[in-house]
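In the block that follows, a single chain appears as C-alpha cells, in the form predicted on its own.
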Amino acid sequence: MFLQKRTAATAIFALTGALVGSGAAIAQQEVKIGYALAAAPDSHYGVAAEKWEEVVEAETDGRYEFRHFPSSGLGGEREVIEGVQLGTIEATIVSSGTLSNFVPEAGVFDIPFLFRDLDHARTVLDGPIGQEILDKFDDAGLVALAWGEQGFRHITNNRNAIETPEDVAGLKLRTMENPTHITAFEALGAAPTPMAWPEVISALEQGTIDGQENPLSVITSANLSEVQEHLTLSGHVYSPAMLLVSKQLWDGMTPEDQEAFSKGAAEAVTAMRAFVDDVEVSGIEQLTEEGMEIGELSPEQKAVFQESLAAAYEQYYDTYGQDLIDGIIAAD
C-alpha cells in the first residue's frame, strides 16, 4: 500500500506498509507510517503526534517507522476518516467537527455552553459517557482510542467587536461541517460558511467570509492575527478531538502493538492538554502583542447568549435527548 494524497485538517497518520495479514506477519516486518499535520508541527495537534510517534516506537523497539507532513500537506478532513473506514489512511488525529456524521452522538459535546471548564470537559470525556461514545465508532468500522482537546472556542472576524448576539447577526463565519454548530449559529442569526480548514485562510484574506471560530491553540498556530482584526474570547463551545485508528490495521496488529499504540494515544492526550492549558495564557498575550483587538464575554454576556439559543437547545434535546444533555452539565 503506498501513501496516498488526502485531505485533512489535522493531525494523520498514513501508513505506507503491506498491513493485510496476521498480527504475527506485522510483527516480524518495519511498518512506515507518514502523518501530515493541518497546523504547523509545533501545534498542539503536532505535539499530540510526536508523542504518540515516540510511545510507538519505543513499545515497539521501532518497528513503526514514522515521516511527518505538516502544514496542510494531504489536505481536509472528512474524506480522511472516510480513508480510515476503508484502510487506506490507518490513523488520524482529528477534530470534532466531522465526528457526527459517522456517530452521530459524538455532536452531542459540541452543544453550546455545555461545559463549565476545561475540568468539566475531561472529566465527562473520560469517564462512562466519553467512552460510551467512543465505543459507538467500532459500528462506523472505526476504532477511537481516546479523547484529545482543543480547548474553548472563540471568535475572531474582520467586522466588529462582539458584545451581545446582535453584534454577530450577519456575520459570515467560517464553521466547521458539524450541523451542531451550524444551528447555533443559525439561532444567533449569524451566516454560518462551513469550510474545509485549508481554505480558511485566503478566504478571510478575500473577504469571502468574515470571520471564523477556533480555539486559541489554532488561532495562535495559525497565524490568524495576520488576516483577522478582533478576537472575541467568548468560550461558546468546547471543542474536543479524537485519536482513530483504522480496523484493518488494528485488527492486523499483534496485542501487544495495539497496547503500544493505546499507551501512545493516552500519553498523546496528555501532551495534548498540557499544549491546550498553557495557550490559554499565553495565547492571549502573544495575540495582544501582535496586534488583535481583544474582549471577553462576562458570566452575564455569556447568560444573554445562553438564552438567545434556546430554540436551538430545544433541537439539541430532540437529537441527543435531554437526559444525555442534563447528565453531562451535572457531571462533576
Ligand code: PAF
The other form holds:
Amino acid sequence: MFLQKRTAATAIFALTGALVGSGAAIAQQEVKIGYALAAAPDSHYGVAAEKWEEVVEAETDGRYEFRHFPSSGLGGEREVIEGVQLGTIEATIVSSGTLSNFVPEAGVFDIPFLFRDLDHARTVLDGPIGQEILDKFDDAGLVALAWGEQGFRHITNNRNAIETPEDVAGLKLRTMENPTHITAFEALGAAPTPMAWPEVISALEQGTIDGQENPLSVITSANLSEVQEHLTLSGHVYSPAMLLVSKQLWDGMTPEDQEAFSKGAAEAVTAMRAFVDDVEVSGIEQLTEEGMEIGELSPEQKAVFQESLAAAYEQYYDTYGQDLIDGIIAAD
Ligand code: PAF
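Given the form predicted on its own, corresponding form predicted in complex with the ligand:
What follows is the whole complex; the chain from before opens it.
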C-alpha cells in the first residue's frame, strides 16, 4: 500500500516535473497539480479544494489542471507534507497534526482551550500572529498560503460516555502525531496513541484503540458513526488547517499566477469556514440520526478538564512562551 502511494506521488512528479520550470514556460503550458487531501470530496477539505481549483482555473485561463487525491490517496499527512517539500506533490490542505514537526511554533494553536470560539480562532489566525507563523514555513521549504480550519475537536469512543477527566482515564485514544495534543491527553490520564489517519478506522474496527478525537467535519465525512458509539462534544481544542503548495511550483510561476493561487486559497478558506459553520449544527443532527450516543460538556465540566491541564500548560508556557499564549487568549 505504502509503495503504491509513493508510486502515485512519483508519477505526479514525473508528469509535472518537466513542466514546472520558468514562469514564461508555465504561462503557455498546462501544468498538472497533484492535490492531496486526507478527507473525502464531500468534506470541508473537498469543498475548499474545489473552490481553490475553480478560482485558479478562472484566473489563469485553465492553464493549471488539478488532479485530486482525496481520502488519504497519497498517504498520511506527514508523508504528504514531505511530498510537498520534495515537490512530488504540488498542493495540499492539511490539519495541524504534524505541522509542528516542520515549524515548531505552529503547535501553539493546538493548545487545548486556547480559543473561546470559531470567531476568536479566525481573528488570531487571520491576524499578525497567524501570518508570522505562515511565513516561517518558507524556511521549511514550503509555501504556506493560508490558514483554513476543521472546527473544534470532540472525542468519540466505544468505552463510555465522558463527563469528567476520570472518564478518559486509561482510554486508548488515537491522537494526531502532535506533541501538544499528546501532552494534553497524558495530563488527563488517558492513554494517547499517536497514529496516522489512514490507520485509524481499521484500528477502531479491530478494537486496538477505544476512540479518537476530531471535529464534526471529519466525524461526519469519515462515517465514524459506523465504528464509534459515544460522541462527547468536548470542543477541547480548535483544529486549524493549512493550505500549502510546493516551492518548486511556486518559484516557477509568474507573479500573476502566484496571485491567482493566493486568491484561490483565500476563497477556499471562506468556503471551508462556511462548511464548518454549517456542520457544527447539521453534524449533530446527522450523527444523532445515525445512532451515536451524544453528550455535551457543560461550561462547568469543561472548566474541570481545563484545571486538569495545569501541568500541560506549564509545558506549553516553556515551549511557546507565556506572553504569546496569553496574547492569543486575550485577542478579540
Ligand atoms: O485527525 C487527523 O489526523 C486530521 O484531523 C484529519 C482527519 C487527517 C484531517 O486533516
